[in-house]
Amino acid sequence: MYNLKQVLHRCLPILGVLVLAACTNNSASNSSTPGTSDTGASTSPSNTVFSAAKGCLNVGVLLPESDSSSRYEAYDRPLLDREIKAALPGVTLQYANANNNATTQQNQADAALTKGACILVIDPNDSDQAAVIVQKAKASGVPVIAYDRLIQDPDTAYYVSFDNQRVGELQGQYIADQYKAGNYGLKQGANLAMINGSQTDNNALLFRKGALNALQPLVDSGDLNLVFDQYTPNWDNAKAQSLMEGVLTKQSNNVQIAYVANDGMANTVVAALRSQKLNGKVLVTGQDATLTGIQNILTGDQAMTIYKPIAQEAKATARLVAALSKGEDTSSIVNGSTEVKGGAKIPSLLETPIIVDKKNVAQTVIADGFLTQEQICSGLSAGAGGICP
């Protein structure tokens, strides 16, 4: 932090006495890890910065893809549509899906702005490249709410997601707990393969970081042997299967644990294991509580998933959209801040993820109406997982 004399010397010749406070504020440094979050106070963006938002009834909603996870079209899209329309009657939504292409998403954002979108809700296909969208929107006074995945730009207005490092910690701790309990026949020296998400998705970095927070002590002690640790471009399910097949070949099928970042990839990892008659014998993790993921848990092919109540995420996003349109203060909505590269902190609303395995399927995804018993049991044998009649 500069002292007053330094601030005067720095600011007066350039901007004048009236901007001393601004210069002083920007003199602080921050050494936190980009993409992490905290629950401390966060400052809501000034209404004057995003002037187009006041009275806005034209909202762009841009989602990243649909091929690696079914959640975006099956859950996020209809929930966002329902919640934003409920929170802001009379609103028009412009929707687009980038189909796993960052350039496509930029073009979709340009089109939405051209058609009058005055608030953008974006789940970025690429956390870095989406910064271009934020800057174009800012030039028009349009705020961008980063939805589910962080956008690496300090001018992002808000970030709505889950505590994504905590997601990874829950996945990793589940593995650690199963090892300590001796489940899946796990013993000292068990081989662990990590098939992570896309490196261009900031969430994937946080999932891996969180998982290693729980697993690294076991690796360092020799209790677990980390034989593979790689990101999967674009969360590609087929690539995840290929990676797992490669691990099995290299390790002569001697793999006891597959940390897999989400359910879509976990399903193809299970396919690779099934071809070697190892399904149900290897501990496989997942995320998103997809229908396929839950079914794989009930059949014993997948150990667990992470349930992220998307309805809460969509509702929180809708509350921010409505507050921006109505010119209302958002400090009571956000519950923390998330740091982007460079140290800036984005006001954030972070929901809590939940572990799901055979023991609590009924109490979580079914009880919440996220999935029905009929959906889950379709195609499964009677008594599967103690859930199906």
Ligand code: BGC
The other form holds:
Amino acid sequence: MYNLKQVLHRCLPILGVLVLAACTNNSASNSSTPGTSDTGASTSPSNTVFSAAKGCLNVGVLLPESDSSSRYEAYDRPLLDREIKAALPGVTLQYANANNNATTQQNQADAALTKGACILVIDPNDSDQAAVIVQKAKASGVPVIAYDRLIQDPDTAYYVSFDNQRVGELQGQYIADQYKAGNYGLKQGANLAMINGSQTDNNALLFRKGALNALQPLVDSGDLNLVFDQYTPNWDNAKAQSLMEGVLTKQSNNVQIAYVANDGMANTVVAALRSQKLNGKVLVTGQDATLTGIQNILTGDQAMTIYKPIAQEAKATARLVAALSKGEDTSSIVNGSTEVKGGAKIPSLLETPIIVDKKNVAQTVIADGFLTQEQICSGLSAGAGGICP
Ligand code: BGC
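What I would like now is the form predicted together with the ligand, since the data block earlier showed the form predicted on its own; can you produce it?
First the chain shown before, then all remaining chains and molecules of the complex.
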């Protein structure tokens, strides 16, 4: 729920009849989970608060890391660069990657503000700690768009991402479906290990929550046996491998399912399985549709991944940046609102994730141009996955 300061901050700049509408909207029910979204009327941040945005042609873009997923340098960075420049001709971008360090990211934000950034696009390394950045930016009238990962601050101007709980549900439902079909030799009492993402990334909480929505009923009924369920600090791929090695040792290799939150960690989990000659036999999940992830799917070492068309995420972000700079209404760009801790709702746009396994690689990532058949098939044997020449 809002405290008085937040209510005043949100409501004072809005005049007349709008006061009632805006206040009612902003202080609406806080019964949903922080970070999940609703499609109700969204709130638009006040132009008075973000006074620096109007006419802004200097945008800071801060991404969280580069080692646990190839997406940031391979997709997010070039796509944000291209889309923001296309939407706002003449703009200068200040780019920095925090390399998995929240303090580094705060310093990078300070540096961007010092160099005149008047809009910030931030994929936070740490969803809670990045609130400091939002408050500093706000003090200079600078709006922060939380990109991909939510920032837990009521003054975050916008949030652009995918439906992350849905990502987890797709992963979990895939496991449930394979179990029900008896694939991977799965039968009652199959052992399931969950290797989740970083606990400081709000997305990782949503992925796990979504996955458990699909899996908990099977755990409760004794169909699946949840033998391990841990977060992986910094989404560290090497750590994920050692977690999997530990599970295999503890269970004497009796593990049938590895729920793994993304492709980077899935690849090292596959390495742990390979050293026990279990790769291809254990059902491994992933996310991001990385080149390695898709190749692991075609060789049979990984079962599935989630494709998130990052181009859409970047494009929507660019549209918001341009609208803020031009002082235009943003209500047609957002499609709902997302609650942060404390109950405030951030206007948000959540895109739809797509499930990928061996059967639809060609129709999804290849058809979309996210990866080419040539890239995917390079290094794979002829006929791999039925799509390589
Ligand atoms: C992103 C994933 C990514 C993970 C690790 C999450 O916040 O949504 O796409 O794999 O971070 O970087």
